[in-house]
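Take a look at this one chain, the form predicted alone, written out in structure tokens.
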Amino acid sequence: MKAVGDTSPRIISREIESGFYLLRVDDEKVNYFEAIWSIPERITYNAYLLVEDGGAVLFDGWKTVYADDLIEAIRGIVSPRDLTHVIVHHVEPDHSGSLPKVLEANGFRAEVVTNPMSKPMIESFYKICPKFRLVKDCEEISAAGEKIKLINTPWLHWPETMMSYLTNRRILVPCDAFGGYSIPRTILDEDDEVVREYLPSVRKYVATVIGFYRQYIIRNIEKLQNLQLDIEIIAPAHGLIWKRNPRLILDYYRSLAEGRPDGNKILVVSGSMYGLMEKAARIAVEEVERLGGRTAFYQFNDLEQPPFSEIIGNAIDSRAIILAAPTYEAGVYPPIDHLADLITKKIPPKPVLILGSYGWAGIVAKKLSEKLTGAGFKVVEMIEFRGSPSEEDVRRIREGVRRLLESS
């Protein structure tokens, strides 16, 4: 444990299999992943080191701010100058930011093994010209006594992403794929409670970071299956390493990509400037629960502004969605309008119930419906009313909820 007042990052260096080491730093300072998504649970960056037969291979790295810490972690196992290869699966700087300093400590002796698409990005990001080894899909290299197969897995979640499969050790190193937000209490999936705590952060991570590319999750999982790899360990670049049950994280990623519902969970999101629309949303919540569903309920008002990352995380495995918004400047109340944009981009289509309110002219239901149906969502019903809901509006809302549940 760190001493009170110690601001240095928590670093874990652990041998996972013979000669294969996890190098993990817990980023307890980051508030917004990609400077967009709120992550109060924080995140880890996992690099891996393979050491054998006088050679050493580094798989990925850490953010730039932790580059010196990564070099020290490597130095605790092997001299950085002994690195023969650095495999860059994905050039996003939370994994490649440490590359220039690592290569400098190495004397630029190591080959940088990567996708051909990565070379111009690395050169332009970091203004370095290392010794590149640009590999083809499923090409094998021999390094540190191991046969390493490099597998192209595009759009997980940039076009150049790839994975490594260590043939002798049966380890898949997939970089961003099969990872998640948060700082798990363990490094492996050995504790059932840790896994239960962790999976909601995986769901949130998939929805926010990879949701737009969800069809590529399915395609690339099928590609791994078709390659008939015997995978005993999945070692991602964020979060838990899957050793006891690697099948679990593969199946969970696929279920999220397909939008499979988590039971009868219904996402309800309300925007209300002065509380009138909130009344309607609460009626919908009450009716969902009366009919046997459970709700994930978020409210945008003058007291609360929930993180979009949390809402999107709960949207991806909801059975259906209820959006409630007032008219604002002849359009949709901005937080709900932005949320609708995110949902249509990140989430597989779901049945939707739209609730709208207005003072002098209604437009919300029409605009939201056009946006959602254009992305393949099924708008079951639109209920729009002036001011606060009347008794007849309450009846219509309850009936709309019933129809929504029947259609999902």
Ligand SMILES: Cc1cc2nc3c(=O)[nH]c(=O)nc-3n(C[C@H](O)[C@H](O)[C@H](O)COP(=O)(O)O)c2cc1C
Second form
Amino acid sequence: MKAVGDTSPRIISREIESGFYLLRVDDEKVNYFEAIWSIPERITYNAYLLVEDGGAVLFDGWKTVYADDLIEAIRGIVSPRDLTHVIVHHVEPDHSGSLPKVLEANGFRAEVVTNPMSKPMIESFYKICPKFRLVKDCEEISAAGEKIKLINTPWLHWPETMMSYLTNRRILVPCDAFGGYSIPRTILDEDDEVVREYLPSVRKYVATVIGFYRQYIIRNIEKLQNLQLDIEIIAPAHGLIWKRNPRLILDYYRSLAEGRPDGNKILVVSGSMYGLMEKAARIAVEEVERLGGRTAFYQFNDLEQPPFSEIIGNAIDSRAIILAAPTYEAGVYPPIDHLADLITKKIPPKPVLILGSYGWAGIVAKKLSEKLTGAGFKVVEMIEFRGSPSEEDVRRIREGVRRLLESS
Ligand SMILES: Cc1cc2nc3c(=O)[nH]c(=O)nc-3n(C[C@H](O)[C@H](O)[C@H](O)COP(=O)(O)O)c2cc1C
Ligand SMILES: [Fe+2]
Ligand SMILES: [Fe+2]
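Since we've got the form predicted alone here, give me the form predicted in complex with the ligand too.
To see the whole picture, the full complex is given below, headed by that same chain.
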């Protein structure tokens, strides 16, 4: 427990099994992951340490600001000078930021085991030239009494990203993949309630961080299956460790990558400067619910501006989407236009209903539908009107919703 007023980060150092340790820092300060995605639930960075037979292997690390804390956490188990290997699965600085200080504390004695693509990134990010051991796909190294297979898993999250499989212990250390946002109350997936609370943060993380590379989630899961790895523990670089049910997170990642809908959830997002468009959006919400659908309804107006991270987290497993936007300076109301950009990049195609409102010349239906259909989304119906919806427009909106539900 931290004392009141203590601003030091919460650090968890736990032996998961004999000689294999989790080193987790709970980043309670971050507001925007990658300086974009609003995460009021925050995030953890998980590094791992394997200590046995005179060897000590560090898997990844923490964000730069926590480098000294990581060194302290390592020191609680083994002297940083005794690290024989540091495995860098991924160069994004939420994991590699601590590398220069860790290597300094180690006297640059350890081999930095990584993908050949990582070397120029590490050298240029941190201006260091450590002892590299560059490994090929599926190459096995022996370290700390363990055989560690390094598997290339490109685009989960960057092109250089690898995972480690500890052959004797049957542990997969997948870095970003199979992780999620938030600071779970436990370190393992042992509690159903913790898992249930955690999964929406996994969904948000997948949509925002690796949604653009979702094909590679599927490809790399298949690669792991083809390698016939017997996986008992999945130890990711963010969030919960999967020991009781590693299958659950593999299946959940796959379902998100495929955009499989969570029941009858329809995402409805409306932008409205003075409330005219909002009237139409509310009619659509009402009609979805009347027809048995469930809505996730977000509104941009003069009172609220919901986070895009939250919306696209709810888009990835929706059955269909309704976008309602007024015309703004001969274009689409900017927040909805931006949302459409994010949706077309980060989630698999879904059926869409477009609602547009204008004062003198409508352009929303044309512009939004071009953007969405260009990315493979099916625009089921476009309903555009001047000002607030007339009785006839209301009828068309209800009919559009019915067709949307039928087509999804
Ligand atoms: C800042 C601003 C820019 C607008 N630009 C356009 C425009 O370029 N073309 C148009 O037809 N209407 C334009 N309008 C009118 C709105 O699109 C129209 O009144 C719409 O019904 C507004 O719905 P809302 O109150 O839900 O935002 C603009 C309105 C505002 C406030
Ligand atoms: Fe990453
Ligand atoms: Fe990460």
